[in-house]
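Only one chain comes next, encoded as structure tokens, the form predicted on its own.
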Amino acid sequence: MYNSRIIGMGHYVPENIVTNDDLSKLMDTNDQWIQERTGIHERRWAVKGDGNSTFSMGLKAAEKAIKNAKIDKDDIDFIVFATLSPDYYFPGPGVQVQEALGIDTIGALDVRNQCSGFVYGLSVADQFIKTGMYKNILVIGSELQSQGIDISNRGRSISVIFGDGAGAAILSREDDSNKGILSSHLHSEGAYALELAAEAPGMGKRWVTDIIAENNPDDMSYRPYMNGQFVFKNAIRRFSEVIHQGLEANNLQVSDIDMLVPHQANLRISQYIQKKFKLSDDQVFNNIQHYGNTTAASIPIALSEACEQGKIKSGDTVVLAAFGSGFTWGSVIIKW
């Protein structure tokens, strides 16, 4: 058995900055209302024609991760791509990255676990490396959500939250069992699937052809829906549980955490967890203030920025934790 270790991170976000004041011109909202409920000041939204897509942003993040890992792209053995907003209904963007990088016919796996997608993807890659099947795996989380949200009063509770961007990691074989990913912990609870969902196309009820034929401007079935308070209550509960689970599995205490990188769903959730675990500001990394909730991209963007800023050092105990649609949630415990 081997261990796996992150040897390079990279991220990319669109240049277009959309502030809360910008949104106040499009819907009945304001900067104070948004900040009080989410902690978000601004987010990045791709603009039609700027060349950004889920695939292209993921590719740019991947290229930076490869450069920072100091490996050749041909050293990559496998690709895992997490997203809820692929360029095509099918195929997924993993194969697009494989083709764009010009890598030989390596495998590419697409993960559809929304906000916990990167944690799930990292766990899958870790297992492939631990068993000796692969040596270097590229894991990407990328989202272009701005083109699929309702930018009006009707959709403001959702549209003010989400942003676009991508993050990527190179996971590599590590012989030292005391370094790298120590464990990952994954969970789901499908009973609450529709509390945070976009129903159509799918469900065996209505497909794109039905939506087009009906041409109903009030049809919201294909737009994201979120039961905000219910999601919040479940998130803080599951975040706590899965972080404790990861620590206990490795005989670690909360005091051993050097850096917690939570999924950037809502600053209030992160602050609640920080307070509950009695962590200092230096022990928790948040950037939702500038990027909003970038779903599968949020953890890799945050982890990449934390590395860039020197906030994570060799030997640090790093905890990743996510909760989102599904419901799905998970944690990864890393000895950096």
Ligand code: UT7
Given for the second form:
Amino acid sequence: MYNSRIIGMGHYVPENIVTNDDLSKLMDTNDQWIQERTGIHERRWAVKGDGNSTFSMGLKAAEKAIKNAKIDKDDIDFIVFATLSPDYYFPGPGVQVQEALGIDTIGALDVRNQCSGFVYGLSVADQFIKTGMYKNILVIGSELQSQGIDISNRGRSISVIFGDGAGAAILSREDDSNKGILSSHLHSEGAYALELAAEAPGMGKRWVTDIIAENNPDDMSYRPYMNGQFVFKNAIRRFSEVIHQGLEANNLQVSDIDMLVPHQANLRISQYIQKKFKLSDDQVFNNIQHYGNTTAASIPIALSEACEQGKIKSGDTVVLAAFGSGFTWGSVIIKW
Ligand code: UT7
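Let's compare: the form predicted on its own is above, so bring in the form predicted together with the named molecule.
The complete assembly is shown below, putting the previous chain first.
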């Protein structure tokens, strides 16, 4: 049995910066509300026609990760692409990356687990490597969410939070069983599927033709909906549980955590977890201030930045934790 280890990270965000003040010109909101409730100062939103898409941003992040890992693209055996905002309804963007990288007909798997997408994707990739089936796997999380949200007053509780961007990791075979991904822990609770969801378009439920036929300007079924306070309460509960589960599975204590990289859902959630686990500022990485919540891209962007800034060293115990739509949540415990 092998282990798997992250040997390269990369990220990409659109150039266009949207500040809280910019948003206050589009809807009834203000910098103070957004900062106090979410910690967000600004986010990146792609501009129509600037060439950015979920696939293209994912590709750019992937190219950086490949370079950072110092491997040849042809050494990649498999692609895992996590997103809730694919370029096409189908197929998913994994195959677009395979084609664009010009790699032979390797497998490409698309993961639809929203904010937990990268953690789920990493876990799947880890299992393929642990069994010896593959040696190098490209795992991408990428989202272009800005064009799907309602930027009027009606959508203000959602639209101020979400941003665009992509992150990617190269996961590679590791012979030392004490190094790399030690374990991953995945959960779901479908009872709350519609507490954070975009209901349309859905085959057999409410397809695009239904929306066009009804031509109802108040139709919000294709816009994301979030029961904010309910999601918040569940997030802090599940984050705590799944971090503890990961530590216990590896006989680790909270004091062993060198770096926690939480999904960047809301700075208040990260701060709550930090306080609950009595972690110092150096033990938790946050960048939601600059990017907002980038869903499946948030953990790989944060991990990539933490590595770039030298905040993660060889031998560190790194914990990834995510919670989001589904509900789905999970953690990954890594010996870097
Ligand atoms: O990534 C997946 C997981 N996601 C999360 O974990 C997110 C969890 N939820 C949250 O982060 C928070 O619930 C929000 C940031 C979404 C909202 O914060 P909140 O403290 O729960 O605010 P609220 O929804 O209770 O709204 C408070 C007030 C309301 O006004 P009234 O009813 O008190 O008069 C809202 O209408 O704030 C109002 N409001 C706004 N005001 C200014 C809602 N959105 C805005 C806005 N600007 N953008």
